[in-house]
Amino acid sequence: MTLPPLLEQSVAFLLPYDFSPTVLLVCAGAALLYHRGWRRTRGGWGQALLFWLGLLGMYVVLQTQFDYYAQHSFFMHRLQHLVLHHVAPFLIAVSAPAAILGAGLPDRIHRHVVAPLRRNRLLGHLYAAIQEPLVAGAIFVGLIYFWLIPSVHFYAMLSVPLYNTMNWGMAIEGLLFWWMIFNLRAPGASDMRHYGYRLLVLFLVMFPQIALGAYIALSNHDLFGIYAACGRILPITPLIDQAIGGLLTWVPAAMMSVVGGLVLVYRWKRQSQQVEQPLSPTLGCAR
């Protein structure tokens, strides 16, 4: 039985371009833990939807034919990193999945792996250092700049280990950054002032991304010749490809700070209302 051409193309697109057992195991493991934990804790549907969309986004850009396009088109590469570093980690972090994932862990793993890691002082100090909001923001932006240095980008796209390191690094750092933004128990989140601190960090990380995106989009020469060397898959000129990639670095990436800021303001307002609930005065009559 032959499939209709459109369905056949859709199925072909969903097949991995370069199969990675690591990506499959990580995504499948996270999905299994979340499903087990969600059933045990009876989590909310909206929370679950955000998590599944984030996890699915990461899988799609890494383990479908999307990855092939990302290796042969600069703007598709930037779209891939927009999902890995911004959109998918944002969705996962804002869904607050820690309690659900923890509930999905087998007791033995929680007792013998997770608990000792939490008690490790060295790891605790290291985590606190990299999750300090200004430090986390600097790493978040610095990683974007580093992988877009033309010479670094050239070798990263040619080397499979370096390419995988780049993608994994963007995904992990994205998760750490957005987790710091939305996790109320993160280092530096001892009271409600942390909302303002994190809003400041979201504001500050916008401008380096805008500057970098504008420089790439408005450049009048090809900065990333590796795509010409590997063969461009889409019928557009190098400068158009580069301009679209620069715009993706410029506008949507920066707008994620605005969306994150709106979420923080909403949560700040809600927490303030909970803390400052007025007591109903009891009126008495003097006799």
Second form
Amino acid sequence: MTLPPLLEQSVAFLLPYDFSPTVLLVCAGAALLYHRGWRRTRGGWGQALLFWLGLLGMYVVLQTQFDYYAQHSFFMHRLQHLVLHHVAPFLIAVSAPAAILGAGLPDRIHRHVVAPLRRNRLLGHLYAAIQEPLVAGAIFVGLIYFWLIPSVHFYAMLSVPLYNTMNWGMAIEGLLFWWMIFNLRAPGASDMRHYGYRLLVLFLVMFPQIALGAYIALSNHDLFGIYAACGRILPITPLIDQAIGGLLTWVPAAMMSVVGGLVLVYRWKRQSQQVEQPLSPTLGCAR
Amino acid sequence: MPRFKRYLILCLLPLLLGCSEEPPGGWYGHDITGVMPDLEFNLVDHRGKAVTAEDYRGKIKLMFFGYTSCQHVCPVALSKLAAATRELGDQADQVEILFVAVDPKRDKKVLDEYVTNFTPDLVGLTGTQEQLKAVAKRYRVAFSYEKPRDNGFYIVNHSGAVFAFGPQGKTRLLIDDQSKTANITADLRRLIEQSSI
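Mind giving me the form predicted together with its partner chain, seeing as the form predicted alone was just shown?
Complete assembly follows, chain above in first position.
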């Protein structure tokens, strides 16, 4: 039995280029937890849609032929990081999945794994430190810059362990940053004060990204020779590849700050209305 | 004042020394020792014999991906490698140039002739798409075929880098296609020196 060519091509595209059991396990685990938790807590459709889109986005850019293109074209690599670091973690964090994922977790794991981790003061301090908005913003931008240092980028594209570290780092750091933006509520502190602070950080992280993206997009020589060395698969010239990659680092990456800012302003407004009418039931953030 | 001048020269001397031809770390190419996996492949050589990396054990290997219908990049790169190897004189036989031809549809028939006409030291390697893709994936390089023109000719996009392997198959250097012949020879000399230890 043979499949029609289009279907065959689509199936071939969806198969991983570099199969990673870790990515599969983490994504499947998150999906299972979310599904269980969502049914138990009777979560909303909207938040589920955001979460599933985010999770699917991460999986697709890591575990399909997309990754092959990302290894051999600069702009596809930038697109992969845009999804891993900006879009997918944004969607996951904005869907406020903590309560749902928690509800999906078996009680035993809650008691024996999650609770001790929460009580661990060292971890608590570390988490609080990296979730401090300005620190989180600096790490967010710093990681983008670090992996785009040409010599670092060179080895990251050649070494499999380094490549995986880069992508995992981007995904995890992206989740931490957007988590901080949408869900942070410092213990004891009023939520109100934080909205402005978080908006400020979203605003501040835009400029270094714009500067870097513009520098790459407008550069008139090939900054990342590794793609020529290892073969570009798409029939475009190195400078066009680089210009598109730079634009992706510049415009959509910075736009995510604007979208995030709009969400925050909306929530801020909603919350201040709730403060004015304290009798209405509080919906909103998970934690 | 003369004393000051002397100090100034003394202070600047290291900077001047730093300008010498010797590259940082001693290599002209990129040192990728330990960054990529050891040489391994299952391919067919230009005489039609099935070969693996084991068949080339004991020699420094330079591996380059290309195709026989390639009009500019491949002939230039291969002749540069051949020239760099010739410059080694009586050590030249310690180096093997492996030309991995990634367009088997056209390469298979003509590879023997292509290689023999080029230089007798060259080894042409090709194989099935699966075999070639496996080697390419291992060294994180890519190749792809463009749409055929009216006369049936099509361009193959391929990598420009040369991978250098030690006698035991350890990945050592990545030499990009802009490298000068003399620099490749210098790197090969160092690789041979280090392999006899």
